[in-house]
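Next up: a single chain in structure tokens, the form predicted on its own.
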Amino acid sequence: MSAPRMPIESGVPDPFQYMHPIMARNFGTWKHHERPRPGVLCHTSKNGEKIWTVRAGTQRQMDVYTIRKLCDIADQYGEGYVRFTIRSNIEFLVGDQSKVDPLIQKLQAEGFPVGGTGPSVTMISHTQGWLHCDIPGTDASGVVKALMDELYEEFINERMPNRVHITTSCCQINCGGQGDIAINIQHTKPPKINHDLVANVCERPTVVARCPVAAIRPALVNGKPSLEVDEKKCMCCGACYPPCPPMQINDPVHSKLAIWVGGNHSNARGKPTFHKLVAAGIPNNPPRWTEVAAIVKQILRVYKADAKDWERLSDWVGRIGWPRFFELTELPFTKFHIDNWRGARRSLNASTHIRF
């Protein structure tokens, strides 16, 4: 018998390791789960076993001092287990109850909020922006930082009909945010074409098939090899800028903001759902970005006050009808919500993962 294959570095981690005791002794075998305050959830194992969940609100891209701070609460406060949940929330684990309260207090002291549990608006997920991505254009991070000062008050309490996900990106080709509601870039330009430097710097042939819409061909600019497009095929997506960064789309006058309302990716209840365009043209006015605060809690305000108990923000959508909707948010509406792309349904129906 031949020895077994050496483990490599991809795939899953065993996750048993990094797991509390409880946790792990009663794996697959939970009772039932509750929530005593927002930001904690006790579940109880068939056993009788309980463990604490406590859930604090934390950027998410910390500094290496940031995290220190965090684990000394836990080996301090807690029972030194910790995990991060995908919308980079930071989870403290205890099998006391006891030390559920002292861990809430120095956590609140040291500035990190207590919540995000239940019906209420969870931390704001966002992308790289400026720090590591080459196509952003708006910080991300800042966005997230200046809604959630807004929004504190909604994640800390629990006051919503149901969870509210809200995304932030900074491009809509990337890392396009998918949620409940969506802030994204939005370019209204086509490239500026730095002719000099193209030959130089991209490979003609890849940024030309990176096009989604044919908008790009080779050309011949002052006597050296360059690239031109088409302005009524381009739609401004960005995607030939990576490759080719002489091909400059960010803007500081004409890149906008806009909002989607409506996503959706779990099938608990309904089938999945992409979001719908429902403001645009919004100023990318840092470092505040009122504009856009402004307008996503008009959203949450008609939300919360029209929608049933357990609705999701596109349930609830679904339920009174587009029209309605801007009615009751008070947002114009445009020719540019009317979704008219003729390749739109062709190149959704082309893929082996996707059917509507």
Second form
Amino acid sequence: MSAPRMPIESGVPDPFQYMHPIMARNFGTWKHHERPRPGVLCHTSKNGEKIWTVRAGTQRQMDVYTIRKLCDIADQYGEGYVRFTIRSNIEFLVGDQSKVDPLIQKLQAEGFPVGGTGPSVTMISHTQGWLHCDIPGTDASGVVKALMDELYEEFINERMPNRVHITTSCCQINCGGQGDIAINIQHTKPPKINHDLVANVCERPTVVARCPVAAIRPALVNGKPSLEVDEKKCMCCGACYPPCPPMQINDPVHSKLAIWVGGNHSNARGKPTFHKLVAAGIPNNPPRWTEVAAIVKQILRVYKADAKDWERLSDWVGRIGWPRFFELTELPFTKFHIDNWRGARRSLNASTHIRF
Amino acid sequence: MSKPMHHTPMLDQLESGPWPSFITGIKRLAKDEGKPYQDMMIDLLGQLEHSYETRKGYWKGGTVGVIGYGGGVIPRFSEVASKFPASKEFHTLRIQPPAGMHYTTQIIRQLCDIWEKYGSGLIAFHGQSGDIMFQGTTSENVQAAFDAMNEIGFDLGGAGPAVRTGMSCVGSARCEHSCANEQKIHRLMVNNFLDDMHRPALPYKFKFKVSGCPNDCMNAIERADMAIIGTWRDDIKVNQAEVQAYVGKKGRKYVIDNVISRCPTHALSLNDDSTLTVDNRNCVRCMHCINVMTKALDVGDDKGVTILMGGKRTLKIGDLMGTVVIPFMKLETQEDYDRLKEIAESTINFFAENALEHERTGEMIERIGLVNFLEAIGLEVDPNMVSEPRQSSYVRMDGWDEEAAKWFARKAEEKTAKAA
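Given the form predicted on its own, state the structure of the form predicted in complex with its partner chain.
The next block holds the full complex; its first chain is the one shown before.
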């Protein structure tokens, strides 16, 4: 028997071998850029060279035929070089301006929306969900498809005050990340424990240690070693579920969706911010999640009408204040919006600054 | 002839609408007569529809890998394999993309051919981890798929308690804001820790992300254990003719309302002749004015990076931002890059030895205090690390005089170095 093949530990591939030659040639010498139309960027280097980028939305999970179609478009209408953005948009790079319009037309004809640049609602960054994850409360790919159908016009136009980054996450770990608007699963009931399986499947001390509020303790149930949850302490975060699948946290009715707003990764103007809870108790309703879409669209409608140019959602709320946000969006403000977790006092208003 | 398609009325509804449909793509694979993945994709659609009906997921983990590595494959076994046997195994390979996610169509086609042969034909560009996700293959085919990709220059990414796949922005390759060589930093960091990536043995995950400027398009501060962000310390470059042209085009009111008054430290002033004065000592390099007036304003020449540590998502003590541990360092010479490597090495070594199981760097720093962490990895305190000094008087102050003397000695040293 021959020796097994050992891996070549090559790590991160060198990008220069795949980079458009104009980008490689002008590496580090870019001077400025313009956006001639939504979905198109034109960068000019200090050497006078230009490169055009045509950005299109994708479904992220792509079959090889879709990917090859994108490659065919890049070969026939572009210059054979593409890259992807962090939000799963594909970018076609061309040095020849005359290729831009035919490329756009071909992409549109093949059903790929061109946009996602500047003050638009770009593609939603999302987690995996029912298609592949082992702990999902929903199907992020489905939520995203349903929402992007609704927000299509905002992707292909640049008519928001500033860019809008939406994210979704299928559990409260929030792998989807922070967003101007985040749509995340929020569990509302403690896990249902299958005591027959715990002893065989779960490393019990690890599970006890995983609980953020120390609500889990070892117990003997029906003569078998298992775990029990202090249901009054439990805040239904689901952290125990990954290390112990018999502690089922997902529930078809009680796993709800919540909407958070104001997350911003950029240091522009203010410091980066985390998103804040604005709506909860929204049913997890496949296949089109219409209740979620209605609230997201309502928030975007108000933001678009009321925010000033260059205000990200967090900047806008910072200016108008949270009371006005709830008034304008007609969302209920409840006791659940007042934080009681670490450092909560910092989120309380210790002043007489009140807008009337 | 393949098995019949499952009835999928809910998924079918995701085929309508203007946005590209992942369901249509999966169906194309399920209808791909004679392909090895056809039955797998038929049953995958069946299981997914079952999830849509019952609002539950049906995948569990397990142990699947490739020879020589302990991580990088995400094993998935179906809990409803009796109903959907052909997709009972549906493992994912996390493959690291080239830094900055650049591709030729030729290399993408090669990857597609490999996945058509050994996998499901379904690929995600890219997952939240920053990997290309090759989604869906059997335990038997994992090794062959990896070998084929490995032979053309691709390697598995991170999973589990390991150094994870990094991310870097397009940066110097196409962006005028870039203050660093993002792809070089990204590759230097991750490729220095491949052992910690491929053989998971850390307390929990450790992520590097690199953004070329404070716009932080890679969400590094929010998401990375070690965020390396390009910045500059000399003056913003102002092209006064372009400023005047911009004011001419947009009007003084627009520029005052959208640029001047949006500066977080009031460091901008529009002169009567529509030129711009910048108070560079008080500029915090937020990027706003440069973002708005890309032709007129530019980052400075004395470039380097700011390093923040401890960013992470919600589990388990709530979301944490990374915080500054190095306000500024140059990245020009080999020594500079070696120094960056050393900082990463001492951080990961300390993390490996001192973090609790399943504790991220940010949580560890919160538990032990920033000062203890800085002392452990050999960094000096700096007022740029805080928004404000302490408010609580409940602290032991032994050694105040020595610490104050250290500060003055450091300042004197910096002054001498600057003069030299």
